[in-house]
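So this first bit is one chain, no partners, the form predicted alone, shown in structure tokens.
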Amino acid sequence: MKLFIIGFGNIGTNLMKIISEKNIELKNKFGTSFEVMAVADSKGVYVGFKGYEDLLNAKLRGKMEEFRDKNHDIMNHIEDLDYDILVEVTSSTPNGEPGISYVRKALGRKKHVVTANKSILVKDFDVIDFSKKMGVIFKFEATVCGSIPVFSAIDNYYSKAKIIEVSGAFNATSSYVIRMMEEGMSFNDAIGKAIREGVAERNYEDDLLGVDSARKALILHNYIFGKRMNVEDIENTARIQDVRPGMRLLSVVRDSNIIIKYVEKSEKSKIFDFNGAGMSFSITTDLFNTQTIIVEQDGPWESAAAVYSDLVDILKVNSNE
């Protein structure tokens, strides 16, 4: 299946590496695999390269222009290129653009779409219904809690039960920074280390002030309970001064409300039972009581792996048709 990847930062480059490593395995298992036929970033659209190594080497050498198409307009390529799946892995933005327009344009062409961009669903949750109307697949596992299979679990195992509440540590950056501070680092040194290791963005305030967690919690609320809340409805009390040893950033999602706040880490709670840049997802239902999934490490590789998992799900469906 042909892929058009929009976003060639940490997630996009890791995704191409995973595809490169897994394509032979996919071919043996399903009789088909993936071909990345175009990649786009803020500087333009790249075509004519021969796989991951070719494009990555050009990026490392600062020679991406070798493959840059003369037409820099991404929307034109979404409209004109011959691809099967649009992979949208650009950064979240306050208004969801240009990601929303990219995704809707592809869906309008009846192309499948996979995204890791939270702001698309925060600002345009109706895009899910639009994909169904178009008769194509729209997947977004990587938008919430990275490599934890949140939506897969909700759609399958937990679909037999009534979900009462979901909660957890939805942001790895805040957990990592506090953990480094607990080991003796200053706030600034901890942030610097997180940025160098790819755990934090240079603009890290969204992570520490609960904005990233709020976006994820909002997507979960609207998906699980079928009621539309907005970011403004969320009770977010996270403050920079709360980023200190002994604290953790907690998200709680219920039918009636969403709460984002820093709390004291408790030895009794399993939600924060991880070290460093980890995350957790805890779900309470009427059938299965409370169950918690924890990952010890979350970052661009894990998010890319979640995107890859969505892609393979689409590949499976198409190989069976």
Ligand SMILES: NC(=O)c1ccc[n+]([C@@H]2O[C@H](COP(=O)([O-])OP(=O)(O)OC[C@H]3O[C@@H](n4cnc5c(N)ncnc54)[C@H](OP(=O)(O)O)[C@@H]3O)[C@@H](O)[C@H]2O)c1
Second form
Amino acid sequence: MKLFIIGFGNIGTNLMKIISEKNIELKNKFGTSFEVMAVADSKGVYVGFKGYEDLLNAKLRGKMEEFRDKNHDIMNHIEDLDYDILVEVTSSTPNGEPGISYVRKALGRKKHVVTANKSILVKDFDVIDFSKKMGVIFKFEATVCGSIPVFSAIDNYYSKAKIIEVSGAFNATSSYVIRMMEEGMSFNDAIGKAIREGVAERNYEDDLLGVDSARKALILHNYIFGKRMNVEDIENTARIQDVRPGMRLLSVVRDSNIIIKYVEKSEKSKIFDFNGAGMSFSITTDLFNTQTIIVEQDGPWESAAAVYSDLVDILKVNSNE
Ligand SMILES: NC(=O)c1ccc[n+]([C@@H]2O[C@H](COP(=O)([O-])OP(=O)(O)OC[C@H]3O[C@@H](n4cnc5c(N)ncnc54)[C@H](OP(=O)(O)O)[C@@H]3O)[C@@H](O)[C@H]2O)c1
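Could the form predicted together with the ligand be shown next, to go alongside the form predicted alone?
So here's everything in the complex, that chain up top.
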């Protein structure tokens, strides 16, 4: 299946690596595989490269323009190119744009779409209904809790039960920074290390002040309970003073409310039973009691793997047709 990947940063480059590593295995399993036919970033659209190595080497050498199409307009390419799946992995933005426009344009052409960009769903949750109306697949596993298969589990296993509550450590940066402080680092040194290692973004306030967790919790709430809440409805009491040893950032999502707050790690020892840049997702239903998934380390590779998993789900459906 032909892919058009928009966004060639941490997720986009790791996704290309994963595809190139897994394509033979895919072909053997399903008789078909992926071909990345075009890639875009903020500077334009790249075509005519021979696989992942070609483009990544050009990126490392600062020579991406070798493959840059004369037509810089990404929307034109979304409209014209003959791809099967659009992969939208551009930066999250306050208003969800241009991601929303990219995704809606592709869905409008009846193309399948996979995204890791949570700002799209925070600002335009109706895009899910739009994809259904167009009769195509829209997947977004990596938008919440990186590589933990949250939506896949909700759609499949937990769909037989009534979900009462989901909770967890939805933000890896806050856990990592506090963990470093517990090992004796100052706040500033811990933040610096997290940024250098790619765990935290330069604009780390969103992570530490619960804004990133709130966005994820909102998507989960609206998806699970089928009701629309807005970011303003969330009870977020996370403060920078709470970023200190012994504390962790907890998110709780129920039908009636969403709570984001720092708590003593010992209060929720199961949810926070990981070291470093980990994450957890805990779900309580009327059938299965409370179940918790924990990952020790979650970063761009793991999230790119979640995007890849979405792509394979689409490939499987299409190879059975
Ligand atoms: N990193 C993670 O672990 C992780 C986990 C889950 C979800 N996500 C989400 O996944 C998305 C990508 O994350 P990332 O870490 O790969 O970000 P990143 O490293 O900052 O890369 C973002 C990419 O998007 C491109 N871009 C920005 N604005 C654009 C525009 N208007 N049109 C086309 N391309 C544009 C950038 O272009 P340039 O290269 O030209 O700057 C860059 O290639 C984000 O929405 C993020 O929130 C990330």
